[in-house]
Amino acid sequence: MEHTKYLVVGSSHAALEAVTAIRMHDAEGSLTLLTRDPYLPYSPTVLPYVVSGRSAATGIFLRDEKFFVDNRVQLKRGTELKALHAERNSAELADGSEIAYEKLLLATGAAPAIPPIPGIDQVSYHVLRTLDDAKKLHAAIKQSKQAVVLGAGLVGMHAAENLVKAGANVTIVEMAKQLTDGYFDQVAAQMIEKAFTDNGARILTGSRVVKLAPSAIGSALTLENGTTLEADLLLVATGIKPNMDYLDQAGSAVEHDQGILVSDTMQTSVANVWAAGDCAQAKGFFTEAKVMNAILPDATEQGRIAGMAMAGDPGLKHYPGGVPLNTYHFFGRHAISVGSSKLADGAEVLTRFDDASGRYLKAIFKDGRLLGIFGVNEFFDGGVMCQLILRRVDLSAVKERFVANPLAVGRELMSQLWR
């Protein structure tokens, strides 16, 4: 049985996060990393741009073969892991073989979540979570004229608006009454999809699909008032599942629920086992509560602590928790929503609205503390804005000119503060 000291099964951020706080105290110790993807690592993230034909699909891996061989890394690509045995430290592959281990990273990602519509096995549809099925939808794209969305999320939404812009006619479906539903306020929701219906969409939200059958075009798809539609090319954007199958082939006793629990060293309740990113249920920042928070400041985070965690790092940092983050751009505009849009007690809310410039943005506070913040074609930067939720910094004395030009005072704050 091949043996290595530390294995990392995944390939992303979080497992790339991971393979270099390993390597930053830990150069010589034997270091694995399992992929299922035949290709070297790439961000799902950037697939939307894969389909549109911005990005070149050879040209958008996140590590070369290089990289692997300078970090002594063997990477091991197309290998699926079937089962964790974890009782005596041995992953079992898809192959039937094994790999022992003295330290693993599950990070294992997540995979499009299929909503249980009756007839959905009749039917052929996309997804959007690998680098194939970019390429499978760039290529579908440029062939259909109606096409259907399910769901208005921000991968549906940007899969959308490219079907738009290749001439097709397109509508939306989605189960919650505004879109981007969790990302963004409807004030805000309101303004993203006029920029759509402008474009030619139609938008039918509060709506659910309760069938699908073939058509003489590809789909036939019934929504519960009875309305019918048909699609030459139907993407089901419904959400995400953590990958975690392999916890079940084998009984495994590391604790699940909607993803792999763990602490705040990304340790799961098994030694010698820890998980990171889109699989990773960590708790969050506003909540005790385990969350799941799939996105990319999260992912990479959660591998630096777990890679540091499973080396001995001393300068290993508690994970502390985490804060939804999401950017997006559309038509031309962008969006962008940080922290949490719930309104707690004792909540201060404030906004501004420029109809003639389409501008617009909502921030929440609360005791002179930032908790949310959001806008629609704001330029702010995301990532000082969650350090200033992380580093619960009082904005009493400046909150009017922070709400005023958010990107300046964040920066001037992010100047004195980030020394």
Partner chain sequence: MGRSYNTIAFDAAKCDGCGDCMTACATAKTGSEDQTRSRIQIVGSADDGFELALCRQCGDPKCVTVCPAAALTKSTESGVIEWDAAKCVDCLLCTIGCAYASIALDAGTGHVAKCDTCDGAPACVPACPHDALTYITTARIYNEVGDWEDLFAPGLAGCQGCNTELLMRHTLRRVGPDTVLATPPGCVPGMGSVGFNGTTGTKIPVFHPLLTNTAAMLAGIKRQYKRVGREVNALAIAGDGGASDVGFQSLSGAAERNEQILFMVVDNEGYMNTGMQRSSCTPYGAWTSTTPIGKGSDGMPAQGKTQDAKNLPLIMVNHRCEYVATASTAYMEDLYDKLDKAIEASKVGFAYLHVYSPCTTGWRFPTDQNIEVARKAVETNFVMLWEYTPGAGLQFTRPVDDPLPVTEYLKAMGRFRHLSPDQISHIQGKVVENLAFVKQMVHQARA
Second form
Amino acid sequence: MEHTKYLVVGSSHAALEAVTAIRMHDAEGSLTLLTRDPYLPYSPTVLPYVVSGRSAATGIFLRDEKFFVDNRVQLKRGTELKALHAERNSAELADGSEIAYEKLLLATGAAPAIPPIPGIDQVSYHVLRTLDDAKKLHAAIKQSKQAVVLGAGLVGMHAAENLVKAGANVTIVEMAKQLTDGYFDQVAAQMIEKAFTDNGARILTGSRVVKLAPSAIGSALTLENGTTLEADLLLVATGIKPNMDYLDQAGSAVEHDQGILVSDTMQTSVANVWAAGDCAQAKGFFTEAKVMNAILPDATEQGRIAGMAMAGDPGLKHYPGGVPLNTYHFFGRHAISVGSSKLADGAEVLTRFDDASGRYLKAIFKDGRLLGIFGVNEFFDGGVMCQLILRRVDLSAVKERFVANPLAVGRELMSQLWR
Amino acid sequence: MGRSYNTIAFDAAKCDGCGDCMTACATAKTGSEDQTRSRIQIVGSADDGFELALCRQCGDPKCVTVCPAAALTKSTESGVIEWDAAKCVDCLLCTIGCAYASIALDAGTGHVAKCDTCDGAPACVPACPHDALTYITTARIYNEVGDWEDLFAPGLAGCQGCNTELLMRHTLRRVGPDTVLATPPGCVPGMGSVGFNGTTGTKIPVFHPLLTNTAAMLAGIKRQYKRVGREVNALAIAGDGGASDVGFQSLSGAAERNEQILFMVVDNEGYMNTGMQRSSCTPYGAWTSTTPIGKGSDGMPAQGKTQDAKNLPLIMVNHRCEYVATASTAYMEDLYDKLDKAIEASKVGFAYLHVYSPCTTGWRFPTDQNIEVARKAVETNFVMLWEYTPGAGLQFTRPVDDPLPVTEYLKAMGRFRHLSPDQISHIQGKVVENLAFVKQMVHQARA
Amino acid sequence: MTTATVETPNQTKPAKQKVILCEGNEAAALGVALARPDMVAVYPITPQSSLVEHVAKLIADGRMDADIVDAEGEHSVLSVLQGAALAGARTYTATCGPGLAFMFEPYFRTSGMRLPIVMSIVTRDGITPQSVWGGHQDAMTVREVGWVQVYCETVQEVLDTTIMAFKIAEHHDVMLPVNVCLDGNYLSYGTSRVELPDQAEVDAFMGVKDVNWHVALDPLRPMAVDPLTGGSGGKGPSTFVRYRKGQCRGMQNSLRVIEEVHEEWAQRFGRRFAPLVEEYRLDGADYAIMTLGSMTGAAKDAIDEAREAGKRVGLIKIKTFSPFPVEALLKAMNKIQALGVVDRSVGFRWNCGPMYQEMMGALYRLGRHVPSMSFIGGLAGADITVGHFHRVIEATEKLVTNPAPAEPVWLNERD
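Now show me the form predicted in complex with its partner chain, since the one above was the form predicted alone.
Following is the full complex, with the preceding chain placed first.
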């Protein structure tokens, strides 16, 4: 049986950061990286830009072959983890072979969550999680006249914008009452919605598809309220679910809930196995409960912590908990969200909105500490804001100034506190 | 050796918030004078003091790791984090990754922008009217040196924090493998550079001359290679005792004959290898094991060395060598410049490099204070950094405009701890006198 | 090369040898020129000075292609040559007296590093009393540190031996420095007829130069020369022993090589010198006197006269003093019943001449008692005349029947 000291499954941000962290501390230990993708590593986050054509499909790779050679990493592409036999420190692959590991990182990411709509298996639809998905969607967009996007999360919204710009009639169907629910508040969502409708898109929030069937141009959708839609291109972007089927295949003891449950050092419930990134369920910053926080910055942080823990790096610091962080670019505008949008007891919300410039800012404080800050067309340093939240900096004295100019005041605080 | 890079350094104490650096940056990078578009941002106020937000070109850059589009990369050549406009998708995730407000949206372009050091000639630095910004290029040396082989074996048995080991490793890297190295008895072979019992600590030809004949043996080697038409460097790394005392005759003879050798004296101001005895380079007042402290007799306490140090480099100037210079490991850039010049000079004649080398063991200071002690020596003018060539005469290479009192240097180490006020004023007086003497020579050179 | 090859030429004496008239110092310089060293280093000292002047002039005139280093003292002279030898050079210098004393620190090291440097000692008495005249005290004082030392009798022998010295020193079984000793005043300034060997013939005799095959300071063959060696046990001291034994083996090997080289010289150039020990009129002798260096000429005259007078006396001359040629000496000693040894220097520890003291050591191996006595003469430039040697012969003759005196005889004491 093949043996490796470190086995990393997955090849996106969490996996790559783990590799770097392992090699910082252990330059020699054998390291194998396994990915089901046939490609070099890329980020799912960049795929909407491959769809739009902004990013060349050949120019998005996060590492080249040389990186793996230089870091003495055995890269196995196009190979999927089928079953984990944690009790004997072995990973069974799709081809039936096994790799014995000393330390395993599960950074297997997530896959599109397909809603159980009656008839969905009768129609052809697109999803967007892999580079192949993106290539297919990129080709299809050019042909589309009439498209429907299920789900108004960031993936769906990106694709819808691309379809709009390509000249299609686009309808966005979202179960929630607003767009980008969970990312941006209602005010921001309305600004986003307006940008879409101004550009000709049709937005159906609070709507649920109850039936899907093939039609002459592609598929026919029936909504809960009886409305019917036809689409020559149907994109299902209703969310993601972690890839962790391999845990159940062999009845592995690794505890999992929505995702793989991990400690503050990204260790799973069994020895020698860690998890990080979109497949992991780790503690949140605002709650001790374990939450899914499938965002890119968290994936890098978790991957780094997991790698350090696996290599026994004494510099390891515990995971502070996930802070939601998102940026979104739409029709030449941008939205940034840092921190929690949930209104805790005693929270204070300061907002400002300038109709003329379209600038919107909302900041949530509790006990003078920043919990979250959200802006549309209002640039501030998200990284600085995140530090203010993580460090629980008391902003009582500067709160008003801060809301008036978060960019300048944030930088002042940064220069005083940690630069 | 890991790479290190040039950097833009900021001295907050000098900044008055005038914003000229921001104007210069905006002009250079955007063609406008809009300071909000500058990639260097001065923040703060006259009351609280000014600070800056500027890309630190992190070694482990979060902006790079959170970029989904591979648009940010850290150059291993320059150390600059480079932004690729063609790959960037304007997602702004980098601005969330960076905790230092160093990559931000440029409203004028709709893209992020960050400092790229203007390809090594940052526009902000010369624009600062108060010298609050400096572009520190010291790293050049370490990067160059990092690519050269360390020609000493690892694990030489020097004392912890040994300045001499630092110096000799740097020196030999620079001089290179086509070299014959002479290391007369002292710390250099004492730590194993020539080796013990059939082993060696050096990857090039190396030998133990006598304490007395280093320059003469090297001269013979160099001459024979010249005779057979081979380019071989002849390098001595010798202690001050072997050069200024018992080895002085052969040193002087070789200098007078203008032998084509590079003679480096590692001046730790005594016979440190044999137990810290006095040499003629030991300064006045210093404790050594042969100028100890005691109550003396007839009411005359023994208070360290009672004579001033011999100024060997000035004596070498009077040999009219091809090149003579003093140097210090606290000023590596200066040292490397002089090493380069000395190597060139040694191709036509005698080159002499006198490097002040604090000795943690013999001078009695903590092992991590080596460079600090070396720096204090220069900042107080106890040691002066200059160079001499027959053409240009003697010139300061790092003049000290506003020297610290010599006590700042003396108090940094134990060998001067016993000094009486009279002794201190004697030493301060000698510093002033030596400075005046060298200045006179500089003045003559300019005349 | 492990043994010197001795060719047997068709003619015993080459026709093309120029004859000149010159002093011993010039003869030495001419010998050096013929041996083609790469480097000579010089520092003047009486009575050596004219030797290095001749060398300098030969180079200045283009008759000799060597680098000359006018060093600032004898210490550096030998040091420069050590460096050059480590870089592959054939090297030469000359000194004497206080210069040799000043040189002693690198002098001691030369044999340890096995550097085949050739150095003439134009012998001079030791100071103090301050003196600038001849005597063997300088060379005798440094006899114990691993240099091969040979003493010449005539100006011609100075020239020939100087050339042979390079070949002996560089022989791979030897690899040791060689002193060619010529008596200050008597040989240095003594002018004589000299046959000058042909350069091409000398070149053929010398063969290929290969002086740093065993130890080098060369970036193409990096090595550490002379790391610290020793300690209280283990590899260090045993390595040190290996080096020391090697030096001693080289010294002993040199006895054979000196003989081979002298034989080859005789074959090529037709001049035969006793390489180690010369026996003069020893056959039929009951007793003998022993000499060293230029005094031998007068001694031989005295022997001839004594033989004429019916005395059964012969002469043993030492040419190779270091290593001491015990076997060759015993062969000569076997023929006699008593021996008088004439030294040109003083052995302070034993109250006799140094060569006498060495001879006594060899005599122990003879297995029978040979009465002997020590004569000391020729100090500080003093002449040892035929008359002095007659006194030596008379005193030695008495040893056959009378007990030997405890005190040495100081020949010039009442001159």
